[in-house]
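Here we start with a single chain on its own, the form predicted alone, put down as structure tokens.
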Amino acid sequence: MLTADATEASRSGARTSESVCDQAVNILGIGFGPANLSLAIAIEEWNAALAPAERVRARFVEQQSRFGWHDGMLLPGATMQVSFLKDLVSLRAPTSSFTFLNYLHERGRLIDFVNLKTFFPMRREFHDYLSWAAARIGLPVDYGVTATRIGCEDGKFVADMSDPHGAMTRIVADSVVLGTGIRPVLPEGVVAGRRVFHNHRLLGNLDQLPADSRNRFLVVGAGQSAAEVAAYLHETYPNAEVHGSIRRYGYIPSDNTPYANRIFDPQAVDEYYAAPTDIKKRLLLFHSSTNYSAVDADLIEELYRREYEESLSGSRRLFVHRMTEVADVREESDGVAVVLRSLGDGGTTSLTVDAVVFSTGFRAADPRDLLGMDFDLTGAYEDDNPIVARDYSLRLPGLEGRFFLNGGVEHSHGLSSSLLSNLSVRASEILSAAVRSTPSSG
């Protein structure tokens, strides 16, 4: 274990002489998002009932410098699209000091949430709610760090690290979680740049845009963050214009009414796992609107009563450009040419703007990008996506232990496999399996 001294070293990114050593551990995380830190709660309370000899270790890596989630979108009212019942672990262990309510109550904030009368808190919070359990966290975490390869030696798998510095670690482990997260996406042919980049690093980009240059926007999506950011830039930016691209005819409303929300269930797991590919494709084709491409129906509401109003005054600053796609995007120094096609006659729209905003949505991260030449993953996949046990373990041959999927699933878990909602059971699920096939357990 480390020392209360080397354990802080670690959470701050400095370099402590264990960390520069090979390392054995039986559980390693690999990023320290809310699923990875779901999965650091549930190993820090199965540890506290057993023996010191007894307990798992395990240790955490995260490539970014402190704990944050998605904080380019912690947009002012912003509400969060799922329950704080099913936070970090309140499905898994509604006692524990981990919950969202336990989190209120030491921030002295539990009877003024009881008052907003609401389940949905606002992302900022949630946020907050995040960092203070990653901060609650003893076991250890090392930030600034990446993960470069992960190889097998002697039935264990040994990961390879890198921190800003160029120092190497080298750490030896029993089971691997892969809890990485999702990347955004940009369309084909679309690069990055200052002025043309993905909504989930809005509030940062907008900050480096030069004062007088956030007069015209372009923000292409359909679902709940392109409708926010739409929202957003129209709030921030009394004088600015704001356009909106979207393929279908208009913003599409989230379904999540109480039938419907079923398929977030952790039973709903079990269903969607046995059944057979062709009900698979068919429930995610149903239930795809209580997640993609589908927008809260107030800020539905709210966008077009703005839109309507200014039609009214005669002084448009919004427009949704319905059934369209981008045609062409071409960054210059002073802004942003971009040619809109209409997915009906063909016809073009030329606009100028200062910054596109793509909320194109995200894809998860792919295991085959860290897992190294020792590994025979013939059988692995099928299609592009990982064959993935209902334990969530992409079963490797020659090891004892197993290699996690903690989310990105959804091919064969179904929707919540991204998501919040089933955080905490998933991490219980995922404990259970590797705390079984490390060979120290018995």
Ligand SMILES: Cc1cc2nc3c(=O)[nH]c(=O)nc-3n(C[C@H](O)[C@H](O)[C@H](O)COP(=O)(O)OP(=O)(O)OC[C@H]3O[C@@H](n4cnc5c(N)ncnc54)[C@H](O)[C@@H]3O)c2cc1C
Given for the second form:
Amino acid sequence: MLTADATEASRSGARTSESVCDQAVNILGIGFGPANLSLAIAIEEWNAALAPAERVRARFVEQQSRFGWHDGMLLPGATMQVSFLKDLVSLRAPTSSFTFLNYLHERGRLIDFVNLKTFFPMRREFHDYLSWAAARIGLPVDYGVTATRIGCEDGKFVADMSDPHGAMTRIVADSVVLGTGIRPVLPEGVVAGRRVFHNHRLLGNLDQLPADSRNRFLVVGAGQSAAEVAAYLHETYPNAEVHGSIRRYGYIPSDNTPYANRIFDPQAVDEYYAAPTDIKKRLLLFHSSTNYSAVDADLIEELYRREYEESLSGSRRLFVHRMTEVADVREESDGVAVVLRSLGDGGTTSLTVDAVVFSTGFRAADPRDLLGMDFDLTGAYEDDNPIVARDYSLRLPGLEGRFFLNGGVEHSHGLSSSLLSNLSVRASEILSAAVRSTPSSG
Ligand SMILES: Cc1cc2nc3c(=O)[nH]c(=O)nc-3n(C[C@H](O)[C@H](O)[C@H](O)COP(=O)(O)OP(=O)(O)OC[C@H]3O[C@@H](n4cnc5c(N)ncnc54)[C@H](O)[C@@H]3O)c2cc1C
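Can you now output the form predicted in complex with this ligand? The one shown was the form predicted alone.
So here's everything in the complex, that chain up top.
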């Protein structure tokens, strides 16, 4: 059966085939996090100026049952690492009604926010902004639907989807925009369990711990999330011991100074993309502390102050184990046995804790997980990195339409690729390229 959208598509002349598809669109967005949400807004604003028959027909699918942005880490007081001016639209279209400022206005908080005198809203508030924007989108968004495989038929993309009840759907699309974000990474050999987990599940998993089992924690990692988790556990459970294991000597402050911050500018994408590979690698290394394994200086000071204050009173609860790594971790029904090894003298420390939180980062989703056997990917990858054009498309032979990567292209497009900084500009670049290569639209 064709949906209302697909019916409109067939009326306006787009090719649909009821034998292979339930729906047909010009652009299929897979994943509906901030990246594809920003794209959806760009499409709606593009369509607004066009006659119905000329509009881009787009559809989005999202595996979560409702909009959510890293819900497991919505810690009280945690703030954004990016200016609110780099919201879903402002750098592309500052007069859009989807700006963070308009959100504040509609929520009746604009003047109160101004009095906060900050560029960095709380993460909980930004989550509410993103949810507000997602709810205003008029294009179809199917929540609770997971893309499982993308193939190709008659020169079009054919995407298989499954919903939580196992029902399968197919969507035929001229172009696909993959906005499937990042995947949590655990160290090799570590198996997630009830008491051993990655920080992206923090809040949900803490809720699942027995009430008398929140007395001692280990947080592994030296980045912003690790420091936030350590601070959160320390203040939320006032009798709990919190141990941090970091490979470094100390937490390193994140660099948010203005010259370094330019690495996130839209123009930096052009400069980075055009640079030779060795210069790209060098730039990532020089400026990794703008984003990776680095912590807000204020939070570092705060953690140190807490540890110092406890050492004065003689009742220590916060322990940062510098130059250590996890040598062994064994989850039991009532706790976790951990061995920390010193990277200096090799000595070990055994700890029994209620839970271990690995704040060990993320990696970009790999498009090959979705691309089926229909595609010849010879020459589409170098090592494990997709070879992506400046307009974010991965060229796949035999197709008129394009396959775009809306994120996960740090190796070719630079540090902003997995962040919010450049979302709105990237969305308009992808939309322009998709419209150019879609014969039935624009
Ligand atoms: C705790 C935390 C805080 C952060 N804070 C900041 C910050 O302050 N500033 C900043 O710039 N960046 C920040 N980041 C980086 C983060 O990557 C970006 O904020 C943002 O999430 C990128 O958006 P995205 O849409 O590319 O990816 P995601 O937000 O990861 O969204 C991808 C979506 O795709 C869905 N999906 C995945 N696979 C499928 C599939 N097969 N079918 C259907 N749906 C699928 C997922 O459910 C998800 O909703 C933070 C990251 C974390 C973890």
